[in-house]
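Taking the form predicted on its own, here's one chain by itself in C-alpha cells.
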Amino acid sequence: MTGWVEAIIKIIEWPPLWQLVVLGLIAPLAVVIYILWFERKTAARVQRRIGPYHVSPRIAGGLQLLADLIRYSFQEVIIPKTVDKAAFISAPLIALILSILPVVAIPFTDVPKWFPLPMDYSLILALALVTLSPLFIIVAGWASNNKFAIIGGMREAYLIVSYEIIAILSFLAATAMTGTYNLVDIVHAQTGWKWFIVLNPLAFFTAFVGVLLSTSGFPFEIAESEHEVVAGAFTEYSGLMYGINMGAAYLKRMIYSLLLTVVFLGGWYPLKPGEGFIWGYLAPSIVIFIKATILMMIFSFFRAVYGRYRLDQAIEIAWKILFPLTVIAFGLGLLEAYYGII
C-alpha cells in the first residue's frame, strides 16, 4: 500500500503534469472563478447595482457562479449549415489550449529540478506562445460565415497588429535590463526589492495595458462590442462553446498576470524557495499567485469605471503613445544595465 502512495504521489510532483494540469488548469481556473465573481460585485456596487444575490445571498452570490456554469453546460450548441464546420468547433478549442499552454515557460521556483522545461529562452517562449491564441479568434470569426462574425475577428486583427509589438518590447524590457532570456535569472535580478516595477515603471504600465489589449479587458472590450456587432467573432456560438470562448479571454490575463509578476514583481519574492516539495515548490507558486490575483482584481476594477474605446481610438492609443512610450521604457532599460543599476 505505501509503494501505491509513495507511486501517487510522484506523478502528482512530476514537474510536467504539476505545472500543466495544477497550476496551468486548475489554479488559473479557481483565480478566474473567483474574479469573475468580484468583477460582478464590484462593478455593481460602483454602479449601485445589486449584483449576483438572490441565489445564495448569505454567501454574497457566490452559487450564481455554478448557476451560469450549469446553464451554459446544458445549454444547446447550435452549429449552423453555413459555417466551417472543422474550423468553427477546432478553433475556441485550440485558443483555449494556446491560453493556458505559456505557463510551461514560466518559473514558479528557482530550484531547476521543478522546471519541466529548460529556462534560458523561457521569456521568449512564454512570448511566442502566448501572442498565438488571438489568431484562432480570427479563425473562429471567419469559420462562422457571418457578416458581425467578421467584423469581430477583423476588429481582432487591428488589435493583435496594435498590441503584440507593445507587450513584446514592453517585458523584453527586462531582457535590456538583465542581458538574459532567462526568467529564472530575470528574477534573481530582483531580489532585496529591486522590483522591476520600481526600477521601470513605464515598462510595466506599456505591458499592463498592452495585456489589457490583448486579453479584451475593459476600456479596450471591443472586438465583442455587443452593441455594435453583437458579440464580435463569436457572434454564432452557443451554450459551453460560448463560455469557452469567454473564458479562454480570462485565462489568457490570468497567464499574462504571472509573466507581469515574474518580470516585474520579483515573482516568488520576498519568499526565499527552500528544500523539498512545500518549501520549495508550493510555497513560491502561492506567492507568485496571489500577485497575479491582485493584478487580475485590479483589471477587473477597470470595468466599473471605464468605458468602451471605439476601434480607432485604441488603435490610436496604442501607435501614438503607447509605442513610443515603450520604445522608451526599453532605452531606459538598455541605460540602467549600461551604468550598472541592475
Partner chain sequence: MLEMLENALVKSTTSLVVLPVILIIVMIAVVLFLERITRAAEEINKKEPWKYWRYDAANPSKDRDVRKKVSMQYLGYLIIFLAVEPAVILLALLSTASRESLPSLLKVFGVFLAVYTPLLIYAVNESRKVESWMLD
Second form
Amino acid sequence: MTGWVEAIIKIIEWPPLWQLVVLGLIAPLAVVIYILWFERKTAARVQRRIGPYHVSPRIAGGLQLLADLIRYSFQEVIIPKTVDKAAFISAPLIALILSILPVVAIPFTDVPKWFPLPMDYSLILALALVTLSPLFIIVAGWASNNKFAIIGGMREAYLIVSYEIIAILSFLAATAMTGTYNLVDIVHAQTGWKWFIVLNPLAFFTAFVGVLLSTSGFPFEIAESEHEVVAGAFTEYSGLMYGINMGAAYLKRMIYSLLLTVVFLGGWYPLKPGEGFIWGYLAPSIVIFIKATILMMIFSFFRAVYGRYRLDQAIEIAWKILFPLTVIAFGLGLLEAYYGII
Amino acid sequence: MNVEELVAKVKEILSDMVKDVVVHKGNDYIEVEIDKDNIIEAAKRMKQAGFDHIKDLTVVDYPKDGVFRIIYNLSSYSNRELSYYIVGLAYNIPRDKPETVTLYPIYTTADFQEREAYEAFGITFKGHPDMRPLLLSPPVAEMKPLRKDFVVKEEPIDLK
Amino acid sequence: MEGNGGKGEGKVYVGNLDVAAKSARKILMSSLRLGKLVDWGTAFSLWPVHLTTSCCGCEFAAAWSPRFDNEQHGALPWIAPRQTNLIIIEGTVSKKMACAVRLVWEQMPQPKFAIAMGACALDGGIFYNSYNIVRPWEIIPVDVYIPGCPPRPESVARAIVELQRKIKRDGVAHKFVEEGWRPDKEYVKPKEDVCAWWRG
Amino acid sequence: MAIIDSAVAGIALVTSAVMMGIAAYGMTYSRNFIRQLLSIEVLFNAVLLFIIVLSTLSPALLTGFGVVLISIVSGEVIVVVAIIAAFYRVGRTLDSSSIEEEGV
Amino acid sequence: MNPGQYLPLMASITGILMIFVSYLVVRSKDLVYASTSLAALGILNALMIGLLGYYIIAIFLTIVYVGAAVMFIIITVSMLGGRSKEIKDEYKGLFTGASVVTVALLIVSSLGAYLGYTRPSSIPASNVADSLLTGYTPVIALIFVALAATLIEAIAIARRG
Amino acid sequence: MSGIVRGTVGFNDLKLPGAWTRKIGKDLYEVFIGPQHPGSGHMRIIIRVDGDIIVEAEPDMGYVHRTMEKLSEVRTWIKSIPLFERMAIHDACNVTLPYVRAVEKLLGIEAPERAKYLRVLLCEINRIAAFLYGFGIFGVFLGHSTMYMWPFGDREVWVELAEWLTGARLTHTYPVFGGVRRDVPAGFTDALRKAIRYMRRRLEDYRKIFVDNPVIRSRLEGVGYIPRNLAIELGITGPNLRASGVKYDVRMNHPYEVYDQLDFEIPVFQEGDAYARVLQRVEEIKQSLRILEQVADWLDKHERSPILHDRFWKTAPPLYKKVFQEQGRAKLMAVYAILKVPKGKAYERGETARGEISYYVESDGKNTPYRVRIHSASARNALVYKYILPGHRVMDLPAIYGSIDYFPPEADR
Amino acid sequence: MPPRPVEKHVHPRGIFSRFKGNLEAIAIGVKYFFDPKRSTLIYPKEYIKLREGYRGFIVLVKNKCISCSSCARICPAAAMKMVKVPVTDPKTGKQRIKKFPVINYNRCIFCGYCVDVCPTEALYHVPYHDIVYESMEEAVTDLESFQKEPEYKTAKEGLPVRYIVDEVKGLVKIRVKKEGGEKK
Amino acid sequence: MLEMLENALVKSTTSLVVLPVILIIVMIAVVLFLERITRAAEEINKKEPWKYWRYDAANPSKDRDVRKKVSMQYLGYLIIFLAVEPAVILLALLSTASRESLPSLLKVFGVFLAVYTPLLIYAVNESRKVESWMLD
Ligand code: SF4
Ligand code: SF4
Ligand code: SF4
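And the form predicted in complex with its partner chain, for comparison with the form predicted on its own?
So here's everything in the complex, that chain up top.
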C-alpha cells in the first residue's frame, strides 16, 4: 500500500510532470487568471471606474474570470463549415502547449535532482522553444479561412520577423556576460544582488520590449488589433477554444516573465534552495513566480497608458531602434565580461 | 456685400442664362432659375466665380406641375463674402422623364448627393460614374420614396 | 477528465454518438450539479457584441463609461459575435441593417440573449411609420425590452441585472446545455429573408 | 551502449535516405518554384542528418561546422527569395516553365 | 523496458514521422501547410540530432527552421495565396524519387563499416566556440561579410525598379 | 509624409491633389469593414487592399437611414424637432437649431434675447460633449482604452448640466419655434463655471496621456492628410475643414443667435493631417469653454425675462404666462400642434460639433412642411473616405475614420 | 468682439520630446492608478435620484384632464392615444363618452411635449426612468395603470445618490435621503 | 520502472516530447467533447443557416474560400531578418567562448558591428519605401 502511495507521490513530484503540468500549466494559469482580473481592475482604476465587481463584491470581483471561464467552457463551440477542421482545432492547442514548453528549460532550483532536463543548454533551448508557438497561430488563422484571420495571421508572421532576433539576442546578453547557456550558472552569477537588470539594464529593457512585441502587449497589440482585424487569427473561434487562445498569449507572456526573472531578476534569490521537495523545489519556484507576477503586472499596466502602433511602425521600431539597442546591450555584456565586472 | 449686389453679380456671371432670380426670406438665400441645358456651363462659371462647393443638392417634387425641381445650392469656403450667401442653381426636369446631366466632373461634392437624388427620386444623372443607391437597399430604392406619390401614413390619435 | 469520459462513452455507443452526448449532457448538468454553476457563470459573463444599429449607441457607450460602468456586472462589450452571448439592439434597425443583425445573431454561439434598447427597437419609436425600418423582435427573439429614447444608462444596467436574475431564476443557460434549446423562448425565423436583397 | 547507438544511427541514416528520395521526387514532379524550394529544404535536412551521422571524427569541429552550414544555407535561401520576388513581378506566376505554357 | 530500448524506439518513431512529414511538405496541396510541415520537419530533425547527441546543432536547427518556415509561409501567402496551380509530372517524380532512394540506400548499406557509431560524449558549447574563435576568426568574419553581401544583393534584386 | 504612397495614376479624371491612388491591381483582397465591425459602427466601408495598402475604399452608408426627410413631410412642424434631433442625439441642440431658425424665418419671428443666449448655452454644452464623444471613439479606435473612458467620463459632466437644464440627458428637444422650453435653474451658472474650470484642468491630462503620447503622435502625424484645396473640393466641413487651413465657421461667416456678440476665436490649423484635427478639436473645446463663460456672465447679469416669443403666448391667459415665466418653463400652447407656416422657402445653416448642417425648408402654407432637405456635417465628410483612404495602410483606417469624427446616424438621416 | 480666425501650428517633436512624452504618459497613468478620483455609480445598490423636472415616465391625473386631445395631437411618436371611456358626470349624473389619453411606452420618446402642452397640467413626469420590461405588452398602459406611478424597483433595492459638479473630480456622488434633501 | 524516471535521457525526452504530445491529445479530446455536448439542437440549427458560415463582418459571403494573396509590403524586413539571423546565431554560439578567448570574440563582434551597421541603415531605409515592395 505505502509503496503505491510513495510511487504516486514520486510520479507527481517527478520534475518533467511537475514542472510542465503544475509549474508550466496550472500555476501560470492561476497567475494568468489573476493577471487578467488585475488588468481589468488596473485599467478600470486608471480609467476612473471600478471594473468587475458584482460577481463577488467582497473580493472586488475577483471571481470574474472564473465566471468567464465557466461561461466559455459551456458555450457552443462553433466549427464553421468553411474551415479546415483538423488544423482549425489542433493548431491553437499545439500553440498553447508549445508556448508553455519553454518552462521545462527553466530551472526553479539549483538542485540537479529537480531538473527535468540537463541544464547545460537551457537558455538557448528555452529561446528555441519560445520561437515555435507563433507559427501555429499563423496556421490557426490560415485554417480559419476568414479574411480577418488571414490578415491577422500575416501580421503575426511579420511581427515574428521583427521580434524574434530581439527576444533571442537580448536574453543572450546574459550569455555574453557569463559565457554559459546554463541558466543555473546564470542565476548563480547573480548572487549578492548583482542582478543583471542592474548590470545590464539595456538588455533588460530590450528584452522587456521584445516580450511586449512577441506577446501582443500594448503598445504593440497589432496582430489582434480589433479595429481592423476583429480578433486577428482567432476571429472564428468560439467557446472554450477562444478562451484557450486568449489565455495562450498571456501564458506565453508568463513563461517569458519567468525567463526574464531567472535571467535578469536574480531567479530564486534571495532564497537559497535547500533540501527536499518543499525547500529545494517548491519554495524557490514560488519566489520566481512572485517576481514574474510583478513583471506581468507591469506588462498589464501599459494597456491603460498606450494605444497601439501601426504594423509598419512596430516593425520599423524593432529594426531601427530596438535591434541596435539589443546589439549594444550584447556588446555591453561582452565588455563587462572582458573587464571582469561580473 | 449685400444681397442686391450678390444678385447683380450672379446675373453678371451667368448673364443670359438666368431665367429668374428669387431672393428668399432672410435675405441670405437666392434661387437662380436657369435652363436645363445650361447647367454645366453655369456650374463651371459659378465655380470660377468662387462658389467652390455644393452645399446641398435639393430635389423637390411638384406633381401638380409635373416637374422635379433640382436645386444645386452653392456656396463658398474660400471667399469670406460669398460664404454668407447660398445661391441655388435651379432647373426643372419633367417628371415622366427624370434624366439630367451630372455635375460630378465639376463639383466632386456632387458625387454622393446625386446618388442620393437617384435613389430617392429615381432621377438619373447621366455621366455619373457610379449611379447606385447610396443609402437605401435596392428594393426600397425601387419605391422612389421621396416622390410625393409615395405616401406615408400618420396614425390617428384615437385608439379604437 | 471530461475528455476521457466523453471518449469512453463514445466507444460504448459506437455509431450512436448523439445518444452518448445527450446522456453526457444530462450527467454533467443534473447529476454533477454543474447547472447552478453554469447559470452563475453565464449570468455574470454577459458579453454584449459590438453592434451599433443606431443612435442609442451613444447611451450604450455611456453605459460603459466611468460613471455608469456596466463592467461591474461582468458585462464587457466584445468585438466579434463568435465570442459573445448577448446582443443589445441599440435602437432602430433599418432594412439594410436587419440582415446584419440577423447574421450576427446567428453567428453567436448558444446560449445567447437579446436586449432591445430604445423605443425604436420596441415599436419603432418616433420612426414608427418609416418605410425603412423593421422591428427587431421580428427578426430575433428578445429577452428584455428597455423603453426610452434613448434609455438612460441605468436602464441598460437594469436590463442586464434583470437578465441576470432571469438566467439564474429560470436556469436558462444550463437548460440550454442540457437540452439544446431554450424552453422559454420561441425561436424566431424572420418572416421574410432579410438578406434577400444583398448583392453578393 | 555502442550497439544502441549504432541502431539509432542506422535508423537516422535510413530516414535521411528516404527523405532524400522524397525531396528528389518533390523537386521533379512539380514545376512550382516554391514547391521546389521546399523540396530543397527537405533535401537539406536529409543531408544534414546524413553528414552528422557519418562524421564521428571531431565532434567539436563538426558542431561548429554544422552551425556554419545551417547559417550559410539559410543565408543563400534569401537570395532565392529575392529572385522569386523579381521573377514573380515580371511573369506574375511562379511556374518555372511559365514562359512556354502561359495559357495553362 | 530499459533506457536502452527506449532510445531506438524514440528514434524509429521520429524517423517514421520525419518521412511522413517530409511527404506532407512535398505533397500537401496548401503551401502554407507545407511550410508548417517544414517547420515540423525541422523540429523532428532536431529531435533526431538530439537523440544522436548533438544538442547544439539540434537547438540551432530549431531556431533557424522556424524562421525558414515563417519565410515560406509569408512568401507563399504573398505570392500565391497559399494554393498553387501546379503542373505536375507524377511519373517523372516517382521515377527520380525511387532511384534516389535506391542509390542512397546502397550508399548507406555500403557504409556499414561506419555504423560502429558512438554518441559524442557531451561537447560543451564553449569548446566549439573556442575552437571556432582560435582558428577560424577570419572565416567567421568572412561569413558575416558574405551574409551582408547577400542581404544587399537580395534587397537590390527583390525591390521594384 | 510617411504612411502615404504617392501613386502614379489617379483613377478619376479630376486629378485631385492628394487623392493618391495607384492603378488598381488584378487580385485585390476585398475586406468588409462593417456593418458589424469594431472599426466602423453603423456603416460599412468596403476596402480593397493590396497587401497592407488600401487601393480602393467605398463607403457604404445608409445602415441607419431612417427616412427623416420623408417623415417630416407628413408630420406637423413641431413634431419634426424631435425627429431631426435623432440625427445626432448627443449634439441635439446644434442639430435642431437651424431647423427651428428656418421655420422662424418663415414665420417671420425671432426668439427673445434670453432665449438666444440659452440656445447658445446649450449648443456649446452639446458641442463640448460631442467633441468629447468623438475623442472617446477616436481613442478606442487607436487602441487607447483610457482615452475612451476619460472623455466619456468627462462628457457626463456636460450631460449632467444639460440634463439639469432641459430635463433629458441627450434628447433635449430644447429649442422650439420662438424660443426655448426652460430657463436656467437656480445654481446652474455656478455649476457651469466649476465644470469649465474642471474641463480646463482635464485638457492638460488629455494632453499628457493622449495628445502628446508618442505612440499616438506616430499614429496620427502625416496620416489622412487633406490639403486645403482638396478639403474645399470635397466640401468637408467643421473641424476637419479648419484643420486643413480653411477659415470657415458658420458661427463666424454666417453668425446666428448671439454668436456675433461673443468674444472667441476660430482656431485654424495648416497641417491638415489627423493629428492637426485632434489639436483642432482640443482648441475648439477651449473656445467653447470661453463662450460658455461669457454666456454664464450674461445670464448672471440679467434678470429672468421671456424665453418664448410673444406670438405663442397670445392664446394664453396673462396669469398663466406669468406663472410659467416665474417657474422658468415655457408652456407649449395648443397652437404648436396645429401650427401653419406661411408659404415660402428658407435656407438655414448651423455649426454643429462635426461641422455645418444645412436645412432647406419649403412650406406650402399647410401644417406640415412641403419639403425639408437636410445635409448634415457627417454626410459632407463621408466623401473623405472615398478619396482619402486609398494609399493608406489598413491600420490607418481607424485613425482616419476616428479623426474625421464621423457619426453615421447623422450622415444617413 | 465677434469671432475671428486664428492660425495655429502643430509643435514639431524631437527625440527628447518623445522621451518626455512617454514619461508623462506613464506618470499620469500611475497618478490615476493611485488616485483614481472615480465617481462610479454602483448601480443596483445605489441609484441616481433624478432632479426635479426630469422627463421620466408620465402619469395622468384623471380628474384634471379636460379631454382636449392636445397631448395626443402633439405627440411626435403617436405614443399617446385617446381612449373613449364612459363617465358619469358627478354633477348631473349623466352618462357620457369622454376621451382620455393612454400611453404606449414602446413608442414614447420622452420628449415631454404632451406634458408641456397640457393646458391643465393633468400630466406629470415621475423622476425615474430605469424600468425595463420582459414583454412588450407590459409597456402599453391602459387608463388605470396610466394613472398610477409605475413601480420603481430600483428604489426598493438601493440607496439614492445625486451627482454634483465639482472642480477637481468632475462629478461627485453624494448620498441623499429617499424623500429628497441632501446628506453627506 | 521507477528507476527509469531518474534517467536523464528519459527525463528530457518525456518533458520535451512525450508529455506535450499527451497534453495536446488530451486537450483536443476535451475540445471535441465540449463541441459535442454543447451543440444546439437540430431544430435551431436549421433556422440559423448562417451560423456555420464564415464571419465576415456580418456580410453574407458567398465564396467558400477566401484564402487569397495577401502580400504585405514588408518583404524587405523579411530579407533583413533572414540575413541577420544566422549572424546573430553565430554570435550567440561564440558568446559561450571561454573567458580567455574574449578578446578575439570582441574582435569578431567589432567586425559584426562594422559590417552590419551601414548595411542595416541601407536595408531598413530601402524596406521602408512601400512603393518598391508592391508585388505586381
Ligand atoms: S430609441 Fe431614440 S435614441 Fe434610440 S435609436 Fe431610436 S431614436 Fe435613437
Ligand atoms: S413624452 Fe413625447 S412621445 Fe411621449 S407621449 Fe408625450 S408627447 Fe408622446
Ligand atoms: S392635453 Fe391634458 S387635458 Fe388635454 S387631453 Fe391631454 S391630458 Fe387631458
